[in-house]
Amino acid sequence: MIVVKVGGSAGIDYDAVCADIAARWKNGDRLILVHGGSGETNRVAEALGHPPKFVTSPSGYTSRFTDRQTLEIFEMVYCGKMNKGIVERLQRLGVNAVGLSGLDGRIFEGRHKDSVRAVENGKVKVLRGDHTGTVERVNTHLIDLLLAGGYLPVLTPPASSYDGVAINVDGDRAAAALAVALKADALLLLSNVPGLLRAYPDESSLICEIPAADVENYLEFAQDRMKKKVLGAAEAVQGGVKRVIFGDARNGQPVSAALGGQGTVVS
């Protein structure tokens, strides 16, 4: 089983992705796509009038603020024009492909935060009104169903919370945690970058290996939103991930190769 999570940045050839994907599905290999939308839904928000507002905790990640108008354009973009894009590609190369949001289901399942604590002008403020949280359960009873048919699953934010209402999750996140809650052998996280980079933003200086035990100590090496992707490749292999990669999702055959062990490899 492999988990393959692709962002939603600038500069990801989806096409490649999904033709990648497609080929090694028909050679037998089980698989879950996991997407982002981020570039895309910043595009549309702005054009909708409510540009996106992004906030950074105390701790240092950064997330993005979403109030209810902001939460229905993120599910507008993700579970519409982003999830739909990727099905369609996967249909057009011969693969069932399945997409659904972590809402449908319950298949990804969160407390819901209603405020959340930022740093602005150097001050702490609480910001109410968001629709946040983390992935604290995975109900696989779904994805189980859909993979036995012979269906690829096509997965994106947002989750559910316990009380069933709509919250934006880290994808990243809530991939690392559907890769442990399946006993996934591998899980990709593959972005515009060709993994993490010591020296941000020269590519050259690519960290190939992180061993499983010290994840947590290469955060001092990660971006912003590499943070959160760092932060669940830790989740992953302590929930008994046998590897994590960070892949270049750019171009070639992105998944064969971060399989192949280009990119930064956890393990």
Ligand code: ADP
The other form holds:
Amino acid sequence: MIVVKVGGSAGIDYDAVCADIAARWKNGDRLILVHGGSGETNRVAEALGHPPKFVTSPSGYTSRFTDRQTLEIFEMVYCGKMNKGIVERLQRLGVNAVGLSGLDGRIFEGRHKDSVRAVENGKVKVLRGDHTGTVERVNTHLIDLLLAGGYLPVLTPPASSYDGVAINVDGDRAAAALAVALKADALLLLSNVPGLLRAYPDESSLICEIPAADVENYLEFAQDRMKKKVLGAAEAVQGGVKRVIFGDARNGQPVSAALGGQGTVVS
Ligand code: ADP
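And the form predicted in complex with this ligand, for comparison with the form predicted on its own?
Everything in the complex follows now, all chains and molecules, and the chain you saw is the first one.
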């Protein structure tokens, strides 16, 4: 089993990702696709007059502050436009894809964090009314049913809290939890960069290999949201996933290239 997570940043070629996935699926590979939608969510939020707000925690992690209105915009884009766009591409390519959020069948479950500690102007503030959390449980029953029926699952945040409230969760870490739960052979984290760069944004500074035991030491090279990918990779390999690859989804055959060792391979 291979879990492919494709991000939501500008420059990602979803046609290329879907064509590669469709070819491999038809060839007998077992795959699940998880996707993001951050870039498009930012655009739609601006257009609807509710611009995105990003907060940075005291430990340096950046996340989207998700009030109820933001959550609804987030769902419109992730579960609507992005998810159905990917499902449509796969259907056109002859793959019977089914798009679901983590809420559906409680595929992704976690605790609802209502408040977040954020650094603003050098001071730590507590912001309330946040609809976020972290995936702590993956309920694989529905996924197993879909795979057994020949359907390719296309999954996206939000997740469900234990009380059934929609929560915004990080897609990379959700994909990592899924890969662990499914005992996947590989987790691919595809984005708009060649992999983890030692000196971002210098693309010639690509880190090709990271020993699994050392992955957390590489957090220092990751800025902003890339940190979550490194954290997700650490969680996946610690949970038994043999290989995590940070790969490039901007063109070519992104899945095959990453599985062939292009990008940053954590193993
Ligand atoms: P996606 O939504 O595609 O999953 P993110 O925006 O969450 O991607 O994270 C990828 C982004 O992280 C890259 O587009 C890049 O701007 C940023 N980044 C920060 N530090 C690094 C690094 N050391 N190497 C590669 N990318 C990095």
